[in-house]
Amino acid sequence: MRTTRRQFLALSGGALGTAALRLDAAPALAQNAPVKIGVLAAKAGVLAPVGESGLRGVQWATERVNAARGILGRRIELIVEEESSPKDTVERFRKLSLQDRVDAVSGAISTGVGLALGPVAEEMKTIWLSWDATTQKGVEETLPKPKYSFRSTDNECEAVMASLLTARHLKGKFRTVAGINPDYSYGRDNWAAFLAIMKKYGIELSVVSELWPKLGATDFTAHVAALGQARPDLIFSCFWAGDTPIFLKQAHAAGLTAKSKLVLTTGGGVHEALKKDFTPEGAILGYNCLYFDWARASALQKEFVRWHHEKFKEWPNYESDHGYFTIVAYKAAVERAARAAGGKWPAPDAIIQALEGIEAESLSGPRRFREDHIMEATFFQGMTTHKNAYDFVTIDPVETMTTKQIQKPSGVGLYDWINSWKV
């Protein structure tokens, strides 16, 4: 038979298609199209900060990731949207999953917002990595064997991992405490878990004051004046946003900071913010699982904080770390799915049995999802310090603790944990 030389040019390039496929395993080298990846991203009020930095982290690791070929050949395209209430929020991951046709979707931060979006998640079998927004009520998980959610951490590990600090630096320091926290279940949960580690470990205390402002409150001039009536040796606070920097300026400008010790589980999240004029030194503070100063970090740490400086002027907080894992945690799963399918893209359910006990390196370290779909990662926390060339504190020295220390294992209650330890 004759061969046209249009034939024998769409023969040799079909199995010149072919011959790149195997060797590449990729058929995805043959779409043009990109995978699609919704974000929800807090970009207003006291949660701003927190959700810029996720952000970024998603960007720098979108941008790397595309700059190395992308998924399997097929290049990364982000979809931006805002997380606000957890009514929006719903209607704004159903746009992504319906109308934008995402492969996956990433962020969302409140716990509010995340008790919403995980039943959603499964409804509309869309594959959701929650950078901190967990499906945990009070310390009770929601979606005990969840198919398409992935979360972070347990709310509890920040308020776990300073009770243990608190234990170790502070015991014999103080007999009174207060506590000031969120007014919702994460305020609640690292209370109580605070208190139920000072009883593990045999620490007589007296509450002298609970106090609840709501989240995003911004004047805190009458919990200020409580505190200073119940002259509490401790106070121990579990804000996160930037309602620590309004905090401790109204409790220091009344002499708070100078007679009471302070526990900030996760006061690091607005580091800049905590300015060394009203920020004491000798607090225990906590940094979520990334501190931008950590004289350990890894090169990949410190290639993204130098980037991070350089273009906004600004040291990146612990979101970005979260927000980061959850595109190379997504590429790697797509990878090693696709590495069993024999080079083929793979279906969201292999992707999803891929992310199961997945491991990727991420700013802080590596990091992981559980088989149950929750993060583990490691945790900084320490002592401030004004001894720096900084504005704001530090810490010295930093003190590190992985999940498997500070965080339930599968399927087993919280205060029964604790309960089991051999102190």
Second form
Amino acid sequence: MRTTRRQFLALSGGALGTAALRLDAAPALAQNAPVKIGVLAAKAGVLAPVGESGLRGVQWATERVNAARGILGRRIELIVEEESSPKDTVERFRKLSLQDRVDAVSGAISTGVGLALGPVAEEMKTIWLSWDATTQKGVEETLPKPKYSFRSTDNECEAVMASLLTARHLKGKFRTVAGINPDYSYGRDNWAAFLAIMKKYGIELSVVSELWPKLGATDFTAHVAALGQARPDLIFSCFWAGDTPIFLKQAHAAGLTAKSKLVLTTGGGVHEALKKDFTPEGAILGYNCLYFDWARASALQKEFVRWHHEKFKEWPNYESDHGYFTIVAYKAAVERAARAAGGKWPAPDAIIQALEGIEAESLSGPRRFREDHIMEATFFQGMTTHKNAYDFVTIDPVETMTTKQIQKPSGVGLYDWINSWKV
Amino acid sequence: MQRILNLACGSFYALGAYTGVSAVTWALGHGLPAPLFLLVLVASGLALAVIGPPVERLLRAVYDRDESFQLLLTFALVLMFEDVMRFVWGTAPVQLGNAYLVYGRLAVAGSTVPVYNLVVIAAGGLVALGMGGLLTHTRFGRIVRATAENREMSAALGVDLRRVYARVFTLGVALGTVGGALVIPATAAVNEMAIDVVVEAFAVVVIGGLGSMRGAFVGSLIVGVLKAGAIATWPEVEMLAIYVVVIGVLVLRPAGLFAGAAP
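Could the form predicted together with its partner chain be shown next, to go alongside the form predicted alone?
Zooming out: every chain and molecule, the one shown earlier first.
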């Protein structure tokens, strides 16, 4: 049967009417309806491994919360979307907010995406719990006091910790330095922080080479040749993706890793790819906020690491911890706000207020959101060793520092903070 | 020759790399002596060329259409192949054990060079010579050149265009897959490697001239040497240097350095 325009309009009107009725009916069902949490997880390109890792942390946290009666009796329902370009990710954030009517969004890794999401979260009045998209500079300038955005730890934490370890363990053992870092804000910020801290510690050095391969590069033979000519005593790099093993493999083949000490602030992001064949012992290696093989890890972390390895045949990296924390922090905040509201499901503003300063047990230990919406966590770094049962390097001893030591305090610029240190 | 802009050529390279890792790992696990891994890489790359004919069949839909259709279709293929790779090999970097240094290292003028790098350079030279020989000294080469020059005339003279297209495309796929397989001992296979290589490949063909084999050879040398030179002397201009040359070529000789010359 052919539908006339008039019939179509009547049908559409009816459908819209039904939709309106359903929306009207929603509040009555809210107490039993699931809590919807949107997830923005990168699944393609250079961000894919960490995106997947963050999603696993979120999913594991959700399974556990749901198995223990959810949040105030409501199950968590995840609506997973993809993090890709800033423009597309913003569209998906809007879709999660407007169409799926999520209670909060967890996720996003890229700084560029984070810069775009910050203002949109405020505009949509949707709580956004970032995994890693720290957006430091942009948010400082465009959103000095975000209400709905809760951000990760600072970009430079790894560089600050690695620099402190360099000063502690390698002072006096190097004079010429080279940097090879990905050519975007993370790479530039980390390298600048490293040089500032070396200066603060009175370490006289000369920079013999600064290389800026683009993020996602897969060949470093020319960079390795340039480093070979520069002959640095120490090479600093904040590579964190597939670039790390490729660079190390090519540097090893050219004999570079035997001549230069290495400081790899973030290589633990792809720790299983750092095979003993080409990754030397004695390099400073950072794992961000989760070290899978930590003997002193909590029972929670050990359980997660076991589950992760059994299910995915891989040892987890830090992004799982960022993801896990967003879910348990949200749950803790809702419960805290509900206590103040006599046990009823709290309003979004009350949840936001409760998130400020909330502390929760995460995989790597206790974590919290500062009052200015920045995460606090523990970071793990150490010297690489081949003495383990794996075919890749681990660290021994494992050194830990908290964001109280390696993250600038609220309202202070990074370099003002570094200059204020008493060393 | 098909006058098609194929972004998916980077995907063939990436697939060759991933398959190379799996094939060599399997072969070494079954007792293959380590120095023979190179043969397995080449064989796996060649075997993977079986995906050439079906992909070529798909591309026929856009042979005579606007470039934007070609770019859209081949970009869709890039995304689909990336999903296939993620599905089969996962998102973490995939790599071969220590095959890279099986042939040892050479000390040359104060630098250390893995012998494998020289093997790959030699392989590149052999492929260039082989392609040159194929195109200029064989009947198939003559047909390919004639078809590239004037497809209607070739068809009128009895050349089966479909077969020639399928064969040439498959040959191109094989070059991509073997290339990806050969490079894998020195690197790691990652999901984004298809995009990484295709951007530079386009700079190469723009400089050399679309459809010119000699142009591709010279273009790749120009891009490679420029890049290495920039990194050694002024790293900030690594990308800029390549694209300044691309712009220069587009302004002064829009069809590329070797446009119009014999392929």
